[in-house]
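As a starting point, one isolated chain is supplied in structure tokens, in the form predicted alone.
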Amino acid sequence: MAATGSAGMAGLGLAAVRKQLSQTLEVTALRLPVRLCNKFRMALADYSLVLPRTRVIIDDDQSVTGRRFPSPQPGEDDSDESAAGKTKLLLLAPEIDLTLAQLPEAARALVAEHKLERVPWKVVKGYELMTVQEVLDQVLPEGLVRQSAFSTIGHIAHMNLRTEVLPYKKLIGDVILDKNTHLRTVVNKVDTIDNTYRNFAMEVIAGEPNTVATVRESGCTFTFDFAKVYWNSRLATEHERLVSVFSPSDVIADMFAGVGPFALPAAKMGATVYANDLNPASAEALAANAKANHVDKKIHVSNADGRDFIRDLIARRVPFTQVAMNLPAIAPEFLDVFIHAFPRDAYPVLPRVHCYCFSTAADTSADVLARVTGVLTSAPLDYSISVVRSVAPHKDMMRISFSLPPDTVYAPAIADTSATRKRPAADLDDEAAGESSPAKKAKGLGGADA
């Protein structure tokens, strides 16, 4: 079928598109024993039906076990299925009718030799045999970029449509739902991510107006309102990768926890997790998910600014050993909270930090290291840098894992001034000038009496 690329068809609803793109094709089929399938497939290759994702030899609904055929000749299939008399149908090209007059004489003679039955057959081609992309190729106006890609969040298909295809968003969404029966809602992102709460504005373009999704990942179940929180199914591998670094003995501080893709699997493994998110909807979903996954005794949820969250843990001497910082747009900026923050006696071993960020630099690793060093004012120790995923041309999501530099993050020691606190500052000034405190006192008293 030739590409339509019709603006008129693009203005139709799904039912009309299905009807216009679907055609019933009447063809001739040859009923042949299984043992002859390969022979006739090759002999009639130039005269067989050609349709995308349509087999030229199909099962025969009227195949009768026990039907007798001549004994197989050398080179023919002598399998049990063939011996049982089962048959298949070889579909011929639409221009060949039941008389087979359109076949060359040698092909007709071969059919006659084996006394093959000719039967009419109907093949539905068009919409039902097309992918979403193929349907859009047929119905959208020429010159438009065909967008059919989407990510799946539970029952939701999430798209990021370009401006020029927005007039056709309803049809695009309907086709996606029609071709993916496990989906019930299609949403389109209409704005960039809000760095405050890490969610973005969206609109439902097809299906149910229901954005509360349930997702399974890393052995845990997550339920959340996708319109109010951040979730990215493409990060599933990275979630598992980082959690595999943790151990059951770890105490984890998750600064930007979202709905818990790091926190829940870590807690399920046995680790203790302090999980924080500034977004109230994320914190609420995180607490509910912890309870639903039976790890609420291992997860301590808070709803605070990331810096305040860390300061509170340190003030309470919570012995956290790992820090997750998954806010790639601005996470490195929050590293300043660690500078001179740790009392040495309470944290003889400093936590290891896992910080995510974006980089558009030619040398992404050097860029990430320079930015982290700049905020900490000292180079991180024992670091490793990895590319998580490419998010756009020349833009990568990165992770740097490192140990904090002690000289930068330990709080300065407080000098003991108890021996001088009882002595006035004036005494200390005179001592520096060479007079002892008793002499100063005598001199001072005398002068006062005069």
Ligand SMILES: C[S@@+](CC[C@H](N)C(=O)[O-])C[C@H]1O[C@@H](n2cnc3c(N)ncnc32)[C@H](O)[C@@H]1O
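From a predicted model like this one, the values you see are computed outputs, not experimental measurements. Residue numbers count along the first chain shown, from 1. Whichever C-alpha set is largest while still superposing within 1.5 Å between the two forms counts as the rigid core. First, how it differs from the form predicted in complex with the ligand.
- With the core held fixed between these two forms, Trp121 has its Cα displaced by at least 2 Å.
- Put the two forms on the same core and the Cα of Pro104 is off by 2 Å or more between these two forms.
- Comparing the forms between these two forms, the C-alpha position of Leu404 differs by less than 2 angstroms, with the core used for superposition.
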Given for the second form:
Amino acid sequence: MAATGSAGMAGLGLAAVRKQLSQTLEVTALRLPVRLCNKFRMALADYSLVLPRTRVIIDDDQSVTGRRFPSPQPGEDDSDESAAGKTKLLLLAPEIDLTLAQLPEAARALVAEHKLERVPWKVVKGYELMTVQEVLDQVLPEGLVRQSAFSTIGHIAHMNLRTEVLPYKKLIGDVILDKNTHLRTVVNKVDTIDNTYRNFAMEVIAGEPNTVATVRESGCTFTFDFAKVYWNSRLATEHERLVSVFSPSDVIADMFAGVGPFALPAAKMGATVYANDLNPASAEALAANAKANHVDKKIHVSNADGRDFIRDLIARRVPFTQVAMNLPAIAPEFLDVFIHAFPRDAYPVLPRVHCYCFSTAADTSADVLARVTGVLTSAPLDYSISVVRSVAPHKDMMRISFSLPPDTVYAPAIADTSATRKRPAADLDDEAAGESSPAKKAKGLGGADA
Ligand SMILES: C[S@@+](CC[C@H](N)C(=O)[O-])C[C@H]1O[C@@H](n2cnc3c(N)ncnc32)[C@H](O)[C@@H]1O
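Please move on to the form predicted in complex with the ligand, as the form predicted alone is already shown.
Below: every chain and molecule of the assembly, starting with the one above.
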């Protein structure tokens, strides 16, 4: 049945919209003797009106005390004699009209058996009973896409508003806050995520101008400025999945660590973690989160380029056993840092690498394998490839986990002077200087290194 409401309110503020907005739902009601209420409430549960704070069986103004409806049938509740002859109204769902044609045959037969009267009824549904989407349907001009979808990070709702609804962003944000009392800030992302640090440029459109969020994931608490760093709640399952592969004896190198969604739970589980991010705001938040979660003794935080970070670990002969590389747009390119990088004596066992990437290929697994093999110049060993999540139609985020191939990642033997001499001066410096070159670049930021 039809819904009618007010229009032309787009220019109003929240207070005026709350006051003016009402929607009238035209529904079908069944007039029921009181003794049949429970029976029909259950029989028609799937076809009744569902509205928050609205009862489905209501008083009937035309109820006549003393008039008996058809005599009680066996099994019917007739214990309340005072109710005999009184009627109530059972409100049906808006899509069911007076013919009851939308009800299943058995339900129609039950209504006919008890000779129930059908009554057209109007339910006034004010602002309080409306969803955000329903409010926007009433408020935004005809023809505009109603954008009410948002994701949350702590107290922040974040949206991607289309250009045409931007004139209404304040009202949209205010309605979202009004209807979701656990939220305090609404932001609109004003840019894509294609910058180096993978954070969003955003504008606060309603509520407190506070983008520092606190969230829980994998048993840890993370606090960070969402306007400055990367965070994606949709990766929670993948974070847990990868950490479950690690063991307490592992030494983990997290090359693109963000604010620590792999690093913190891994350290909490007992592993030693070297966590790095190029974004100073991420590295700072990671160090602070490590402290707040009491795992700062297990996490060494650095703020460097991913390749420099790995070179530094190898130069210091840190015995890392696992590498996490979650920078899916370009992570496979960074695999070149492993080529001829490991001194065999310090790394008798090579680390296992977990590298993320996007794929739009028809055969995503073949695509990922070919790209990784291309950069490593040799096939990865003992690999497994999985789809992490679909990020767009025909675009998947993938993970390939593998052991590094010894033939291309071990450094040439020291005795092989001709090979050593052929290497570029910068590389020689790095290796010979140990701590002094890349280690100098990788700025320690508290945690176990501090
Ligand atoms: C997609 S985020 C992943 C963060 C975190 N691992 C997670 O799963 O949420 C990629 C991170 O890599 C960092 N980053 C980008 N380029 C980098 C580089 N060359 N070296 C190190 N970190 C880099 C970004 O600042 C960002 O925090």
